[in-house]
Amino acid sequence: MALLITNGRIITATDDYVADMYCADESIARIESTIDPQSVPDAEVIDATGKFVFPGFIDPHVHIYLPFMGTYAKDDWKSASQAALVGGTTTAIEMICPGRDDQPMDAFETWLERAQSSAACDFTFHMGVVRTDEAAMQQFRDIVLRGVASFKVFLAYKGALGVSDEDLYRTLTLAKQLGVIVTAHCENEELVAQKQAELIAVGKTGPEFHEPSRPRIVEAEGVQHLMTFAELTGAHVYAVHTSNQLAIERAVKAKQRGVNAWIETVVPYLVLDKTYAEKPNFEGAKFVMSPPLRDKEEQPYLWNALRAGIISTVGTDHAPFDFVGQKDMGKPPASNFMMIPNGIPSIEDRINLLYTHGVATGRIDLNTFVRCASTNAADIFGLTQKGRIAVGADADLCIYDPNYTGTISAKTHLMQTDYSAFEGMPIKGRPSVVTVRGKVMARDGQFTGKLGHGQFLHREPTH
């Protein structure tokens, strides 16, 4: 059915206007100023007044199948674009993470068939990289003829997912071939393996040792360490889940000097802190992600380079691991701080969180706000269809509610996690009316839609 959306405040990465707008056929087909409903009566008809019109909000790095430390993520496709959806999330960009004996096109076709078969919102994914021999890489290159546009390389996690320099200056080197944008976790997985031996043999097992075993120092050394191969090699380069001042320097001072690179933090960094994840009788470990959170001074510079638009993107990094069962694997004294499943599930929450803390108190700008949550991921990643409000493109919408009032509680969350990290934050405002290419898939904090009508977002490389 075609919509007809009146009387909304559209709000884009540059603009915001009050009009009229008309959907048909999973496209915008016409924005003016006043649209008569008896020129469109095949529509139904959606009053905004009083509330924004966005654009679909994009997530640019979510884990939804991720086997990792011995278990699985607790999410699949049909709890997780449920909870995207309700959210205001309307694309989710997944990491394609193989074991390092995988063959890349097993994995992409995994990945691939798990999110076809059930995923209400649509989707693309970033091709993950754990060796380079020469099958592997021309695997890549098959990949990327596929639609997947962008890699991702992780300088952590020794012995595991971590690549080597020579991996990651192969990586870099047909990236740079190729035209695809390389996403890195930025960590430097010897420092970190030898913290970690330091603080375990000293008897400091527990989830708060976590963070000390990855300062900030180690995650700046990452991100130095990708700007020089990226500098080398010419490649463009994306920071992931970036947490503090230090490290988002680093990659500041590599731009400069015409380094192509673009720096991502994700939305717990700016709402929660370290004092989190040192929460008694192992409560902690609800909190543990990798990086850290960090000492709650970080968060003022990282909404001023939100703001800034030094950080162009909030993402997630939603891995979702249950707290009973999954994240007490790491509990001492039979475990450790290693042994805890990473991650934090946070993709139904991001937007409403980004639009308490950040527009709601007047840190950033609703511009700001698309840019950093819509806007540039579309850009950024090749979505040509996706982050704009214009004639023409795709009818992901998001008709949010400012006056709207709630609490975060797992009670009511759709993910299929046993605690919600934000438990008890409140909320000011959330999304009325979510679409994907014109297709209602969620109203007023209930999901819809129908499963299966995500489509793969096939991408040409543009790096």
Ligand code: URP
Second form
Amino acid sequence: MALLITNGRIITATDDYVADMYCADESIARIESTIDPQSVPDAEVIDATGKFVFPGFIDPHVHIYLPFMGTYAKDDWKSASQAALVGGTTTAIEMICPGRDDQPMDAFETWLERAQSSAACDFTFHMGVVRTDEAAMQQFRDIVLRGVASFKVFLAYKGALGVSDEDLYRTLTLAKQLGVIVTAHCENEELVAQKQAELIAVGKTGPEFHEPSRPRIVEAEGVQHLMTFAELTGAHVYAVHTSNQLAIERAVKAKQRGVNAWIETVVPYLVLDKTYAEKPNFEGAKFVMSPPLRDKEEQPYLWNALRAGIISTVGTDHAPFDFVGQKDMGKPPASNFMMIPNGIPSIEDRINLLYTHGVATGRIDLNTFVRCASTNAADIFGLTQKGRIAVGADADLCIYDPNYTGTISAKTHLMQTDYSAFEGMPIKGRPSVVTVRGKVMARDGQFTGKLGHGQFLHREPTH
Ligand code: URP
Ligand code: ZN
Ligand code: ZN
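Please move on to the form predicted in complex with N-(aminocarbonyl)-beta-alanine, as the form predicted alone is already shown.
Full complex below, order starting with the chain above.
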């Protein structure tokens, strides 16, 4: 059914105005100061008076099907896409995460099949690179032709997913040839391994020692490393989930030298801090992710960097593991923090937290909010139909009620995990109506759409 959205305050990356909007055949068809409902008798009328109309939000960094640290992430596309949509995210970019012995093309088909069979939101992928032998390199070329225009490497996770310098160089060289961007988890894997061993050796085994095992400088070294390789190869790079000033400044310095680099942070760093991982009785395990949550003193820098455009995007790094049965694989005395599956579930909460802690407090304005949660990701990753409100763009919209107040809880979330890292946190505002290509998929905290509505977004190389 077509939609007529009346009286909404339309907010884009650059604009802020009140207008009516008519959506038909999956796209935005008209935006006018007033549209007579009688001129569009086929449309459902949605009164957006007092509400914002944002472009659908894009999460550039999620893990859904994720074999990792001896277990599997808890969500599938069914639960994750419902959670995403209720939270205002209409497109998610998942990492394809093959193991060392897997064929990249097989992994691509596996991840694609899982998403296509049930995703309710639109989706695309970053192709994970863990090896660069000639057979794998040819498959990466073919995967780019299939519409995946970004790679992902880990400089962390030694002996598991982490790549060697040779692999990093070869990946960036191929990316430069193909015009695709390389996203990277930046931590020096050897420094992490050495610090972990030192801490465990003296009995420092609880989740509170996860952060000391990978301090800020270890992340800064990872970012520096990526930038050096980008400078030498000319590849375009994107540092995922940066958590602190020291690390971000390494990327900024590289950009000043002419390196084509973009910087992401993720919502846990803006809202949580390392004291959460220090909670007693192993509760801190709920907050173990990598890079780790940092000192609260980092947060003003992150907000300022968002406002200044130094950080381009806010993702989630949604990586959901249960507290009972998964996080507790790392519980002392039998085990230690190294065995806690890394990650924090957050795909459902990103927009509400960013609005509550960013816009409602005045730390960022509405246009910055749209830029860093939607438009910049569309631009960086070649999602030409997404992240904007304009005639001809996909009718992916988030009609947002700024007057709603509520509380986050695992009791009500649609993610599959048995806990929320944001339990009890108040939120101001939430999505009232969420559409994907003109179909209403969520209303006021309820999923109302159809599983399988989500489409794979074929992307052309743009770098
Ligand atoms: O702790 C995290 N970040 N887990 C997910 C995997 C990754 O590093 O992105
Ligand atoms: Zn990572
Ligand atoms: Zn990640």
